[in-house]
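Okay, so here's just one chain, in structure tokens, the form predicted alone.
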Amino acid sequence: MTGPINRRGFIKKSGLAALTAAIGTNIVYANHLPEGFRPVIFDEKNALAGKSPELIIRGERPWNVESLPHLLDERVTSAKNMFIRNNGLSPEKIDLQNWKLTIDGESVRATKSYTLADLKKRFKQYTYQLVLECGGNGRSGYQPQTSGNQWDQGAVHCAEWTGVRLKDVLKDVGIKEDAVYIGYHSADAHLSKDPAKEAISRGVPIAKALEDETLIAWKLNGEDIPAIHGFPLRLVVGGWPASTSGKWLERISIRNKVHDGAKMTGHSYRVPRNPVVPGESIPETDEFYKIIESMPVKSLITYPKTGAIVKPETKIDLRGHAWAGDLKVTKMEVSIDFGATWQECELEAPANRLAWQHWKTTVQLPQKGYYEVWARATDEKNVAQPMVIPTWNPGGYINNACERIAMKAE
């Protein structure tokens, strides 16, 4: 938008209908906005600009915004109702001409950078659909209640990427057989604004770096990556906590070693290796942790929203869908009786792997009264999502616990 801003960013009264337009609402008080001011909804650091209202915030410094399921309804996720999840402040300044990506580490054969150019001209260009995930989603599930953000069930999304693969990009560079770990570096500045701070660097073996699938992107859905998802380039791995997939990315280095950056230690994106008791504290090191690596079965129900009111013995369209990391699903079940009994579901097969896959089925609620269903995925290894709160972890992490909304027939 260039015309009703003056080249200091600023709003010009005349044009104010032009903005209203843009808003799609009127500007409540627009006579008393100064002439030195625009709405802020326009302005390029605001994360939620162009976000849907529904959106949850669940912090502001940095970004944490949830989504909710029936806004991820959609086959393909809209960025409009991506949720967001940061560790640093975004990037103030994007030089777009000088962009480089480098590849360095000691598991290199020599260091190697790419313009966003080198990399759109040299390299086979591919798009996946790639479910990525918050390692905390459901986070507010966990009694007693763990650190971090009160996620509920919407830090997740299936988004349609296009890059190159890491692994094409890894073999130009030439890597050598030690090679054990990636590990990526953004241009988010930590929250104390340190520069010698990494807000986060996280990374994965390098057999998942290598996979077909895990890509050097630069486009979502077709269009740039958003400022808030990591434009100009992010590494998506899919299947795996989201935070392995770095946004605003300038380096990744080839470790002979785990990765041992921002993130990777302590319990940030780790589970204890034995069973805790629940708000019980232990030593954070590898002897007791272990992190993350592909994300359990789970499912959502995007349709109806929870809370829907129908008549009794009608038929109800459920839909929704289930992932399972780097797994398949293989069946998906709803319960209408709190679990006493399921009835199987029409599932598809995903788009391409590492996507999710769609479900739907139709129920009928016998007679008048309040009504839960229930939804559960089971994966390609026969495991089923738990229809209780997983064991507890301090991160409060990986809760894959059954679905639930609630209905009432009247």
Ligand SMILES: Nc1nc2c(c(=O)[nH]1)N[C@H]1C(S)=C(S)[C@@H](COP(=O)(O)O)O[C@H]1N2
Second form
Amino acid sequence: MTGPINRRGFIKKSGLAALTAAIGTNIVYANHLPEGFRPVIFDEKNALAGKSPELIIRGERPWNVESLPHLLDERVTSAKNMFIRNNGLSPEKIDLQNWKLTIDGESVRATKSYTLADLKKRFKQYTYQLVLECGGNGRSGYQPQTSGNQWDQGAVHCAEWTGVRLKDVLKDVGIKEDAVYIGYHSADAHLSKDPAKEAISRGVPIAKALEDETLIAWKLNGEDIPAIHGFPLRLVVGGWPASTSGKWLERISIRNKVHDGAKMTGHSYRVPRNPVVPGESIPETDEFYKIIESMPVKSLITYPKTGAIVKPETKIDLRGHAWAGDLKVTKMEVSIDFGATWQECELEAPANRLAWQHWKTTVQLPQKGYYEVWARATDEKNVAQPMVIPTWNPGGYINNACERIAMKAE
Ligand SMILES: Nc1nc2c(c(=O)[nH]1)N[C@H]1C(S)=C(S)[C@@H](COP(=O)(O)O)O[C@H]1N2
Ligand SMILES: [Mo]
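Return the form predicted in complex with this ligand of this protein as a structure block, the form predicted alone having already been given.
Below is the whole assembly, all chains and molecules, this chain first.
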């Protein structure tokens, strides 16, 4: 983010008005603030973007920020608690008046563009809660370590998105029968700032693109999408790696082959077709790798926070969420005895398809001492989360091992 602070972290002489706006109030003794000092509130970019101060900075360039299970306790994740994953540099200026969404590619009848006003006026609007989980969420669990952000469990959110169905727009454009894939193109810049390169350009098969819940959205939780989450327009594809949900959306190409944009190939968002020995590298070709599609079954314990100190023999509330990519979660269980016995939890239906499901239960810790709560979700195909870290893969993706939290009774 640019704005009132220059690259060395100092306030620009011209920046006082912008600073005041960012803080939301005036700086009373601004004239005494020494050159080279910036308000402490801006020690982290998070404050500027209105993010919860507890979020963990995983990288400055690109800017990547992780949430925490207890911050994800809300039924619908608020913007301030959402993780941020950027592959490049977010756009500095948004020209709202001239912002267009263009639909092109080998498999459209004719290229067509829509202004934001066109989209809002011409198509029916829908609102869905959708789980977006980074394909690399949980990466820090893999040994040997793989490259990329060392996400723990917080690279997931389920917010409420409003927009139009991609399928309605594609119907208006007219797509050819040979369409197999879509690929998005966005306004963010490659880290090198080379305009010929894209930071990321991913997509999904046409069948996923045409699902009811696949949105071209301009609202998050009823407000404009925050700048860092894709303002003014975002493709939102629930249940699949969140890298398929293109922020700052400008163009969608309808492809007659698997989309081959940036981060669709190599080991980006792909896993070996057959298990590999941890640490082994294999040729990065389609023969050896497949694209990650629906995300695996997973859950979070969002309350209490790990490390909670409780009283023995009293009822303790536990709660969280569970999700399973394109599928429903059918069972949620917890264990307080390291997996020897499991107790079934109350599990709600999702608000809509591809939303996470809330679960809750109570446990009683029989005596003073240290405990762990383990949580395990099972999907409608009867596949459960593994207790141990799943098969290693070179990109460190789709670690859906059970979450564990610590509890002490005293
Ligand atoms: N244009 C664009 N879209 C993008 C990205 C990006 O770098 N540029 N990152 C993707 C990845 S890898 C993830 S996990 C999600 C993160 O969404 P969030 O930052 O809103 O949480 O956005 C996806 N969409
Ligand atoms: Mo991601």
